[in-house]
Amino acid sequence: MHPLGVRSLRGSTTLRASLALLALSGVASQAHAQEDEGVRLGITYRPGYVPALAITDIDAEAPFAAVAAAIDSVIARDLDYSDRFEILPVPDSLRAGSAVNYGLWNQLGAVWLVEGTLTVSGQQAMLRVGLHDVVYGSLKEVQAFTLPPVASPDFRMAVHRISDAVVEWATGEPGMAASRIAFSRRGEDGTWDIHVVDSDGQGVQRATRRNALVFSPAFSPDGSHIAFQYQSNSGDESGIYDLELETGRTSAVTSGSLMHLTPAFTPDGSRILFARYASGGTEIFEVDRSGGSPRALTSTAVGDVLGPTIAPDGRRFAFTGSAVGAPQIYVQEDAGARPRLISRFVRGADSYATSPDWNPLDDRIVYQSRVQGQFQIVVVNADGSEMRLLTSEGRNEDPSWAPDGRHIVFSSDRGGYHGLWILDTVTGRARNLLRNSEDQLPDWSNALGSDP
């Protein structure tokens, strides 16, 4: 586990040395971990009923068949990755171009049917999408979506938004396809930079080129900016920076010789919480997004406090603290209030819990905890109740919630290789997002609107 505790950055001797002051209260290395007697949690997934959904080929004129097929592929993948449907194979005789035969679709077991028509005029494409309720034999929803030019970098995101609309029509709940994941990637020269990727693992882009140690990305609520933690290679300069994704411009929010760590935006986007060295350890501070004088929110006077994550109501935040002698998860109501321990700590056992992330839709917090000598992902209510283990295979760290409040992204070495993974916390289905041993610290954006 990296000295940061909250976010694990492996394989960088320079980074470990430069951040040594943040080692959390003499925590033993993972290689010598004992069995954690404080966590006895079973993994229980109750997927329940999953309705079958069929997707016919998008109807389009011959010159635009390839575009229609590309759209089909994205929507089909998105709806599969939503983990809310069983995707049915479509017989050739029912693929496109004919009237909907509800009786036949019903015999095939379909509950929902998605069909679409693509029309193109010049550089302007329009996709008409309909969702049919096969059981009731009716068209439940239909909408025409304007798409940007196929060559536009925003084309795939526009299609993701259509997928999310279908999810909401069918379930009444939000999707997560139209979102991005930011993460830190180490280059061959040992420096780190921020990269972003779509929720389906496509479109990886490098977002920073700082020739330094850049990590702990945090999306702004609208997804247009990323706050990140910066440290010069020499270790004598540190700060929290704001990156505007569209232009690539960065600006310092707060900086100096003291270590600045683990930024997080407030839900309204007006402020940034972060950790900074103060009075013998690190504490949580907040600062206006445009800069100014930081204000202390915690005053523990024992060990280190870092990794803030804010509740959707903006009135509470969780963080990692080591007041009991080992990193644990705490929730605090407001500046100066008494923090409350919500992770499971057993004195004398190898208790270790870090990297909290607050669900964007409810009061659940996900974090990593050492269980039987291996880091696993745990979810718990903000009052400490209903603790549940989500993973058991391999080493799993750095969880972050999707905007649907149901999926998480995390780093893991499951399956024999390291990378970023996505887990559906309802069904337990896991899928690989990126396969790269140098990808760490993922942060999942909110749903992106029409101007990402």
Given for the second form:
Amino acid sequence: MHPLGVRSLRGSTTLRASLALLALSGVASQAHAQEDEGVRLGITYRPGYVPALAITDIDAEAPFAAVAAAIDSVIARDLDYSDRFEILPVPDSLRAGSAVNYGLWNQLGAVWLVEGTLTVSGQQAMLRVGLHDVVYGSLKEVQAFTLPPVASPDFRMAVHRISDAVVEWATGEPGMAASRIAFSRRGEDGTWDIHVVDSDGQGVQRATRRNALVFSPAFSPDGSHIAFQYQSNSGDESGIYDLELETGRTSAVTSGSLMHLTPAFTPDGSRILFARYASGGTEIFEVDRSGGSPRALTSTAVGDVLGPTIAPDGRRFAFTGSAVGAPQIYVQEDAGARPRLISRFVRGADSYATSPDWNPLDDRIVYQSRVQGQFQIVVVNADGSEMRLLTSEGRNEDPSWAPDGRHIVFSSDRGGYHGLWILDTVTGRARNLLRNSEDQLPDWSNALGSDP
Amino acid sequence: MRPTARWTAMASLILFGLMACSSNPEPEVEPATDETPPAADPGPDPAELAEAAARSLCEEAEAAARRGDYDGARRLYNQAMSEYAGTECARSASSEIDRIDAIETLEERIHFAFDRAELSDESVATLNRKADVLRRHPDVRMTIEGHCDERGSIEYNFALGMRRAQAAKNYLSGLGIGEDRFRAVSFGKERPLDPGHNERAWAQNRRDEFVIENLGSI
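What does the same protein look like in the form predicted together with the partner chain, given that the last one was the form predicted on its own?
Time for the whole complex; same chain goes first.
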């Protein structure tokens, strides 16, 4: 046990309010009891032990102290945002130092200690980072990372990758700091364009300038391209387009007079699944990334089928389908196979479930569902088991998993702060990513390697 | 209405491309100066005066029709017929009213229930009237735009709007109107008619709009 005893369990929220609310409405009106069946879900976060982590000042020669401090603050924030550590305030006496005194750090309550040294020779900057296991009194990992010039657009992303390395050393699991989120932003003239932002809310960039109806961005697996739905303002043109982020070049993957929407790359990046109007409604098709003739994967012929999201195995996919008369979430094994309903549909009730996103690491799917008349985020296993409510406040829509498989980004007006939000599905901790009510349909990239 | 308020209202109308729905009061037509001139004064020819007054009524009427104020246009044409019978404007007024009636019939919106794309009895009656006009004017082409209320998800509403547009297109095609005369598009919930957040606004916004692309012989 730790000298200072139990660490604070950040975000140990067990919200029973929604359960109480459901119980109340059941008493108030028997007639509504049936409707509530479809949404009888509780919010439960079961945070485990959150180890404390301390970061000392990065050691650097005087001319590079400012750069070192900037790197320090980025890493500290990344590790905080990872929601896997309690970040300890470090007393001045221990901020910069020579040899690590495990006893002192142990007394402060630290479980992990991160220290680093920045060396610069010419244009080349090198950051040597060590992770110490304070409890065992040993250096767990150490690695030297080459950094691009501070002015380089990749500098911050390079630092994020170091943060993710620290997360992986300490937990054995991937981080998500080195990633981006793409989304649609509505302009003042009512048109939409794709924007991207780093996972920590920095570096917002407009990625398309089409001044049209540009929706549903979807990152390619390596994060270098974004597929999106394009529709001209008159509705004359529609298609799935591909954007190369570095050059800003766009090209049509599919186009035609019929509506094309909701693209998603397969995990190997070779194909794009999307929805297109067929007869009676939209169906899901797949097409080679470079174009060609699309192949139908669904043949529901009743209502709409859209919003495909593909399992890590590259074979199964989930989607929104409305064959039962209201949109619900389905999982299908393969092209032409019979889809299986996984959201909870109650005929005659206010059932409405859309916008699924398959976890990049496991078999869980998040989606939005109407609960008590308001959209909330729900997580469920691909077989329909272990359904759980993740939000209860405000209107919450269009969730997308982070590459760490535990955070989600979604649009929300919770607490009156309308914009994009990030939620840790383990601790329940939420943070505002961008505060702009015109930002919608976020898609979280995979971890971005150094050479996308 | 104060000028600034009026400008704001106009700007938002332009934004939504809804000039057709302007409810701003239109300037009253100048009262016709139809006093008979004193006999002694040769003055202007009364017939010419009547032609001029009627012509200005017709111009007003055309402007009103262009704005989508079909009731106003009809009122002006009727006024021309009753007050300036025999003028060129009055002689053409009756066919102009027929023309406006046809355009208004073609443009009449149809509405839908929440999360539904089925045509109501009322919508079927509206589409039947459109079909009559379309049969009389075989060169008319239209874009049918499906729209949704704000309550569902952005992406799902695009699909739902397309089903609503296709429902009208399929019905009209089923009546024997050539399918190639219609283009179905969806704007999802992006272009609400009424920006409100209540059932009245939602009911207005769940609709098909009919945009005439080619007036043809109308």
